[in-house]
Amino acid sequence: MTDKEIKLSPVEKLKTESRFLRGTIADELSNELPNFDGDSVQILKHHGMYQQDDRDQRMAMRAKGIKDKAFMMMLRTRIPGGKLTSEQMLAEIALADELGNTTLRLTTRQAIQLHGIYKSDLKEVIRRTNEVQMSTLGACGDVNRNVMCCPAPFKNKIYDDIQAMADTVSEHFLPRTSAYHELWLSNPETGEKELVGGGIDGHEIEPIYGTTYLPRKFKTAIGLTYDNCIDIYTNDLGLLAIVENDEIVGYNVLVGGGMGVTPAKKTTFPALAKKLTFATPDEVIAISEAIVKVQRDFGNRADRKHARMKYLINEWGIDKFRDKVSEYYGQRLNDSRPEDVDGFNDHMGWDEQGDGKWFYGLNVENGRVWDNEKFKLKSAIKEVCETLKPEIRLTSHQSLLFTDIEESSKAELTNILKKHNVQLSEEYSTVRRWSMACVAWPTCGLAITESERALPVMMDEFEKELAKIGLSSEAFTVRMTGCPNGCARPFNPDIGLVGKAKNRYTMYLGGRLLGNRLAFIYKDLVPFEEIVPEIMKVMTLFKANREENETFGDFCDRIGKDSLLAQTDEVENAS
């Protein structure tokens, strides 16, 4: 179907008419509000940028007679595979403290997040990332977002070619409008206007994206199938690797992967990728492309909530999806190989790289970087990277690695996090090392619920309760999210919980920690305080039931939905 056989989102005509992300933003950036209009906060999230309104701040502010919103800036640096440096990461630390709100996030596809950032700050917070050789294009908006990679910095040819393959996929799917450059790093007095052509439908500018660059946001990552800690099937597009005789040999081509949901809609819904075809590594780029034309041309512009990828290839079937991807790719796909993700590995602690140094994965709570009155978290990563200068490793679990630690280095290490008051990794309860939180409440426009702040005060409560059953070192994992847009991909842990009314969530149980299966609804609209004593029940069940090494997500997909609530049900009854 063609732009003109449908009626347009708005958002789509938004891009077309913003000369490649141009819009009015040069400008609103000149007046004197402290917000963006409507219209170019969508063509802004092309640059890396969300406008918010803290809702605390403009609660407090209500309470002196004030109406306006709290309006700030949440500027997300992209960082491909969560690779950076020790001055990067200072570079980070030293914008939160004095342009931000003296805090970073790490989120939980590879990058960093600053909050709190007034308008009149951008041009100076994205001039100060560029000057050290980071950016913010791209990290949001309808393109490629951050590629992700396993951060496992292991000094052997597999681990650098799946980087190395992360570079190239990040480079490659970049806009190329000079759009950024022009309103973010350009001087203002001697710089001059571009004339904006395109050719035809804009693709001399943006040879990939054209005029109106993706229906949506589209999602990559690449992983390995011992180690599937990318959580590979949540994306719209997955490079498995597949390794013989200690070498990549090809990757497995998955597709269709997303989170989001809209719970008024209920035709949207969450969706693990599904395998698409074999490629040798010098197709991977080539292949790549065609699925994110085909996304393109095809893709639903009508209506954003089933723009994703997933929804085109639910609404085709897989084999007409390969059909148009070979199309465009220009010959036939091979078929996809049976080898599959079969671990996990978090890789927090400490680890030899194969190098003669060590790499240490420090568990980060919810991802958030700050100093509080219990721990200084972000002034010991601050001075481990003044004087040790390691190098920098996000994880998808919103945690990070120093890596590069020379052994005589690991007790300095060790001292300065202990100096601070922050905690170990191997400190961690198991439940608490395996869960993670979107930031949701109260900067984040699309929460319902508390997330971030309260997933902490969930883990201080679940803890207890494991012990006294024991089964405090159960691996397994919790994510929760404040809204069901799924940012801390909610819909395929053993347990996900989703905001869906205030203080209420949906419970999700049944996924597993390998990320290849979606969990179901198990109960909803569950009250906050009634989440812990809800899965406990279902964990007295699982000890007492569980086979052999079974997981306590394969035991909750094992006995299904109606079986567990009829037996706790019998449980309760019984108390």
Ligand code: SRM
Given for the second form:
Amino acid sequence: MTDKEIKLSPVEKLKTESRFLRGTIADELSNELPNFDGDSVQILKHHGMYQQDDRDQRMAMRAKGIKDKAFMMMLRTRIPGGKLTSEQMLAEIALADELGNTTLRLTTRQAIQLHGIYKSDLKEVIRRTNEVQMSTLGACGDVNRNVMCCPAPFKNKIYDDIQAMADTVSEHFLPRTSAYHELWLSNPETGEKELVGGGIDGHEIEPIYGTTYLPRKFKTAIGLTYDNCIDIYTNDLGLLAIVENDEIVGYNVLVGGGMGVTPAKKTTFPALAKKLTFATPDEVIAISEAIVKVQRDFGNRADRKHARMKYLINEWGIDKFRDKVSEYYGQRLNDSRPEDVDGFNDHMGWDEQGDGKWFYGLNVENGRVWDNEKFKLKSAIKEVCETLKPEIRLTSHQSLLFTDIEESSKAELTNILKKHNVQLSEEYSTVRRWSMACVAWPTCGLAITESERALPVMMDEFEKELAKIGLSSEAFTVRMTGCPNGCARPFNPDIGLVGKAKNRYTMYLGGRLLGNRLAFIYKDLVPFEEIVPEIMKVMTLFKANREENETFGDFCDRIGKDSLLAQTDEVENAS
Ligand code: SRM
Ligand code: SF4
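Follow the form predicted on its own with the form predicted in complex with ligand SRM, if you could.
Up next: the whole complex, starting with the chain shown before.
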């Protein structure tokens, strides 16, 4: 079918007519309204921002009969591999304090979000972000998003190489349009543009993306077989480094991972990436570009719920997809190597870097950096950045690493955290440390249930129940999301909890820490209050019947849904 015969989704038209991501943003920035028009909202995503409204306030306003919304913007800074300096972290904290909602959100893809920015402050926030050599361009939208990479600061060639590869891939797939600089960074008086955060001045073509960019968001991650901390299988494109004799000999290229589901649309599904080929380091960029271009040219542009690359691969099968990529690449693709992921490290606590210095992984519960009546996490991070000036790495588990700490400064870092009542990673229970929740209420417009605010409450109860049956030190992952879009990747951990209806969650079991197996739906529409009791029934079975060294996810996968349901019913009836 030609484009004319396919009814393109409205967003396609908007992108095409946006003149490389300009649209009507400039005009709307100069009006007095607190919000952008709906069409601009789609284009703005490519500049790294979402229009939102405070849903707590929305409810309060509706109760008072006020129809308006409390509009505000969320801004996401793209941070390849999660690497940033203390100066950059301090700049983000200052922006949150002065122009945001005073908190920062570390994301599940090693980026930082500011919430609660007024439209009128956007230019200042973006200018100040770029002043510290960071950018929001391409953090969202139908382009390659923030490139993930194992953030561990081990000083050896393997880690240097993968982190350099993350930078190269990120740079290669950045949008080239100068719209970003024109809109946000130009000085209206002199017309000068500050070219800092990506994009090329005066460049009016997008050699990779073309005028319509990609059919949908595209996500890339780079990881190691022995440490899948970036959850490589959930990405559109995964580059799994294969190490021989302390050298990266190349990458298994994985394609077509993605989590989002629309339950009402039965043809949507979460998918783990499949092996496509093996690429030597020199071949990675050209093969990745061929993959992106195949998705650009053949991905579904009619239905955005079917537009991720996983659906193209599902429709074609991996062999046809491989043939097409090879055609675009211009050469036959190598067979993949047999290696797979076989380890996972969340990098929390103290570890030696290999150059005499140390790093400390600080667990940040659900990625929220804030000060409250119990602890002053934001103040602590600020003080560490001001005094010790470490480099910082964000993890894909919404946490952070302070790196390059001298042996003699270790106690000082710990003391700063303690002074501000910040819980050390070592003091977290295993279950809480291995859990994560998406943002959801009150900022996410798509949230059906609570998530970030609900998981800690659930954890309080879960910790107590696990202790009662002696499973406190059991390592397994729990991930919660406020809807089935899957932003905290809930479809491949040991336990996934997905908001489905008001206060009710779909419960998934049987995934695993390694991230290379999908979980199955165990029960649907479980009320929040019943989640822990439901999980504990299965935990009790697990404790009684597990095989040696079997993990919770492996146990659930082995026993299977029907048998688990039958056996938990028996436990319930007997009690
Ligand atoms: Fe996400 C949409 C937050 C990682 C799948 N995601 C959203 C939006 C922007 C809601 C919206 O469209 O209006 C959320 C903003 C909430 C807020 O108030 O901040 C949002 N997603 C997040 C973050 C902040 C969650 C977090 O707790 O950290 C993560 C930001 C990552 C980043 O730095 O780039 C985030 N989102 C993910 C992931 C996990 C990942 O990529 O590793 C996924 C699943 C993987 C995937 O893409 O398949 C994910 N988000 C989605 C989807 C479903 C996409 C799909 O293919 O169906 C949506 C909805 C959409 O795109 O239409 C979505
Ligand atoms: Fe929002 Fe749903 Fe993503 Fe949670 S999973 S942040 S509720 S879109």
